[in-house]
Every structure is written in C-alpha cells, then in structure tokens.
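What follows is one chain in structure tokens, specifically the form predicted alone.
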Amino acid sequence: MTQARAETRIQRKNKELILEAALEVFSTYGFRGSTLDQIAAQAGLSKPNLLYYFPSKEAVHKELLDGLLDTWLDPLRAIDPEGDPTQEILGYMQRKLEMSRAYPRESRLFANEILQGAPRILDALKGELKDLVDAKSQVIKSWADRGLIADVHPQHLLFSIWSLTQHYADFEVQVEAVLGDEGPFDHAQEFLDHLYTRLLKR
C-alpha cells in the first residue's frame, strides 16, 4: 500500500493562502456570490494552482465551515457544570463576544451557510452541535430545578446568546453605522453582563 506523501512547507503554505482568501472572499460574498477565479486573486495564485490543492469551490468552503464548527463551539464545551451557574452563563456569552471581536469573518461565513438553509453543515447541526446543546441544557434545566438560577428555557437561553453576541460581527457595518465615534465592543460586554445576570436571578 502506498503511503500518502507527507505536504511540503510551501505546499502548506499555498493551502493556507488559499483557505485565508477563501474565508476573505465567501464572508464577504457568500458562497454563491463568490468564485474560484475571485479566491485565486485574493490568494495571489492562478486558478490551475488553486485547483491543484481543492478540486472545486465546494470542496474550500467544506474545508472552512469543517475547522470553523469546531472552533465554534469550544465555548459552548467550556461551560462546566460544577461552576457557579451564573458565572457560567456570563462566562459563555464572554466567550462568545469575544469571538465576534476576533473572527468576525468567521462569523458572517457561518451565517451566510445558515441563511442559504445549511446545505453544507445541516448534518453537523443535526448532529454534533444538537448533541452538545442538548447536554448543555441538560445542565442550565438541572440549575434551574435546584433553584440556583431562574427558570429559563435552556435552548432559548442559548439562542438569544447567539443572536446578541454574534450581531456585532455579522452586522459590523451597522452597528458602527449607529454607534459612530465609539467602539462597537466598548460597552457591550458591560451591556450584556447586565442583562444576564437580571434575567438569570431568582
């Protein structure tokens, strides 16, 4: 049996260019807005060298969507159900601000995957982050029942983190639109801290 020869330095560093234009050009078009000749451009590289690492414009959006799901949900992991719920909670939503601050890109690629019906991930979803949102409501009920914090519908409660953390990236140019001079993050935190700590006291 042959053995797959291992990558060579620049061999990695064209795919890396690649799937660095790649996340470029799809967070900023969408996957159908966005072409393979676009993402050549972006990366410095012609279309044949492009094709030589991914055969088509799917298989680099897999790629992308593949890491970014893992990524996306460390945060959600981290939440430990020894620690004090409300810590916890606001810990998640932290995690989850300070994503949006950081990889913003990333975020408006996930969104666009979502907002076109999820063709790419929908078993991702259906499957290993359902599993993990699943366990992790088990956990935020289980608070809830011991009345350590108030009772909050679980899935609720982490779809609103969702939607209040990831605006700031997947709606930046507004959110500066509206909030001029001062930084999108310079309150939020503060904003959203309060916020969670009201809506989790009994």
Second form
There are 2 protein chains.
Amino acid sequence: MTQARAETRIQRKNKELILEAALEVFSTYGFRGSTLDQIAAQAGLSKPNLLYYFPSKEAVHKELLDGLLDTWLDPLRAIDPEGDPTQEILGYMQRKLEMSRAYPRESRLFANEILQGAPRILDALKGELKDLVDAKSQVIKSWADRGLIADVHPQHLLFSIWSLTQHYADFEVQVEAVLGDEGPFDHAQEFLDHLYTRLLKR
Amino acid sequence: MTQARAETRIQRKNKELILEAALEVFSTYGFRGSTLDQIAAQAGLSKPNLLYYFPSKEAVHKELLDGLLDTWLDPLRAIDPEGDPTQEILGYMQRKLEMSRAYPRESRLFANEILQGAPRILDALKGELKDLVDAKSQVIKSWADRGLIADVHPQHLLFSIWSLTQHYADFEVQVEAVLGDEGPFDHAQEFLDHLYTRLLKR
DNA sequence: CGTAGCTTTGACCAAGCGGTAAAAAATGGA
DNA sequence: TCCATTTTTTACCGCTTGGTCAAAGCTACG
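Would you mind generating the form predicted in complex with a further copy of the same chain now that we have the form predicted alone?
Now the full complex is given, and it begins with the chain already shown.
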C-alpha cells in the first residue's frame, strides 16, 4: 500500500503559484501557444522546479480546466424552478456577467479551449454540461408553457446569455478599443437587463 | 526603379493554396499554436516552398487578417441611415449570422486574434473599426431619438449582434455538444429575429 | 531548341521546446 | 545537532521550430 503523505505548506503554496501563473499564460496564448518556461517565469520558479509539482504541461492545463468547469456551471445550477421565472433568468444573466467581470481570464481560458475544438473537455460538454442544460431547458420550457414568460427556445436563450456575458471578457480588447476604455460593465448590465426584460415579457 | 513584375499563374494559385491552408490552421490553433510545417502540409507544399511565397509566418497571418477585417465590416457599412430602422438592424444581424454560417473559420481566426490581445490588429480596431462603429452608433442614436426604435445603447446593441451571431461559429463545438448536432442555424435565426424585434419595438 | 528566369527541393542551422537525471541545498522532526 | 526527506538547481537530451541557402528542375518565350 502506498501511503499518501500529507501536503506540505510549500507544496500548497507552489501549486497555487503555478496554477495562477498557468491561468495567466494559457488564457492568453491557448494550450499550444503557451510554454512551460513562460509559466515557470510567471510563477517565479525554474522549469524543472515546476515539473517537480506537475508531471507535464498537459497536467497543469487539465487541472485548471477541471476546476473551472464546475465553478462555471454553478450559476446555471442555481436557477430555481420554484422562483419567479423572469427574475431567475435575469439573475442567471447577472451572475454570469459578474463572473465575466471578476474572472475574465477563466472565461478566456474556456473560450480558447472551445475555439480550438475542445480537445480536452469535449466529453464534459457532451455529458455534464448537456445534462444540466437539458434539465434547465425543461424548466424554462415549462415556464413558457404555463405562460409565465414569453415563448422562447430554451437552449438558444441559454446560448444568448453565455455569448452576451462572456463577450465582455473574451473580447475585452475589442470592447475597450471601440468604447475608448470606459469601464463597459455598468452599461452592459443596464443593456442586458433591458434586453432580457423585454424578451421574456408575455 | 524596381519594376514590379506581373504575377504568374503558379504564384496566384500557390498563394491562394497557402492562404486557404493557413486559414484552416490558424483559425484552429491561433498564431503561436500553429506551425509552418502544418500549414505547408495542409497546402500540399514543402516548408521552404511556402517561404518562397511569403517571407515569414507572420506575413501569412497578417495577409489573412488584413483581408478579413474589410470583408468582416461590410455588413455594418451596409446599414442605411435612410432605410427602415428595425429592418436595417435586423438585416445587419441576419447578414452577420449568415457570415457565421458560411465562414466559421474566418470568425474563429478573428476570435483567436482578439482573445490573445489582438497584438497584430489592435491599431485597426482603434482606428477603422472604432470610426465605423462611432458613425453607425450615431445613426442608431438618431433613430432612437426620433422615436423610430426603442431607446437602446447603440454600441452595446452592436456588441450584442457581434457576440450572438459569432457565438454560433466560435463556440460551434459547444453548441453542437449541447444540441446533439442538429444544424443550429435555423433555430438561431428564428430566435434572434424574435429577440431583436422585441428589443427594438417602441 | 536554347536559355533566362521562375519554382522546388534537400540539407542544414540556431534557438526553443517539453521533459529527465542527479546532485546540491534547504527543511523539519527526533 | 543530526539526518531523512523535501525542494531546488544545473546540466543536459532529443525533437521541433522558423528560417536560410545553394543547387536542381521546370516553364515560357524568342
């Protein structure tokens, strides 16, 4: 039997340092465009030292993605079938927008992975994600059927929330180039509130 | 005086071949994640042969992006200040959606570039793109001021059209994973028509 | 047919890549 | 303080990268 030793302070600190650095680099350059030297430098470690904590570049990336998907889906899980339909959907959109504001790098890491064909996460998309979306789509459909909101295609409604909110993180450079660098999130919230209020009104 | 020689048939054919291959590769892996060997193989040429037609990897990428931005903005340019406001905006959205359907690789090439901080295209975003957006925003604002459409933030309206339409190209893998691979564009068109009709109605 | 100019190839290079091995250094508990 | 364990570093490996070069092969035109 191999006895799993407890994690050292140093281990915990350095693993955290590495994941933070890797998030910074992977979210900017994608998996293939990032190098271990870059990540190690960003973390203030040497490359062999980094590889002492993770067995490979792939392993670092995987650990980031695995941790991410769960957090990313939390706002969707929180939609309450018993709540007020319009408020539930608006609330979901607002939570997603807040995540784009607070965690733009995580959003871009995810976007990079999907853009490149989701090679390391496709199974989770077809499984975990699809199951959750199917369940919540049912909820939305039943709201529409009961006349509590307008009749909208549930999946495409969810797509719209994803794309509209994540756009402000993923395309941040473009948004700022066009707006001339005023913080766009306040107006975004206002615009999206207005949009979904109108879309869902019976 | 350097006399610019006319372009050979072979030159035209091979440059086209290379750009087509480069679009395929760059749009999937981003600039840093793509290799000249990959592109050359995709084009059916050897790497030195490719470098006979383009001076560097950078040059191939730049030529793709330069050609793209223009085409990409055409639908926005086509918005007619004299037309029916709702129809003009709906028409713009439909043209953009059609571009996502017909040219998903171009959309992903662009998305990759922006995601990575737009290092090779930022000037065009702050210049050409911003100028055009400013002009069209004025048009939209005047429509709203005259009460021809609902009062919406023009720039965020344009952002919404970009993100909602490009989502179906950029996140194609995810959309198909969730929907189970039925062609999503028909329902998308229906959903977006509905959304913008409601949003703009006075 | 000959040849000048265009095109393709194969051999090569220096730098960068992900990753390894082993020894040196630091740490911490008895 | 000692020493077993953990952590870091140095030196290195084989492979891939973007790019060069000179020679060979091909085309078109007089």
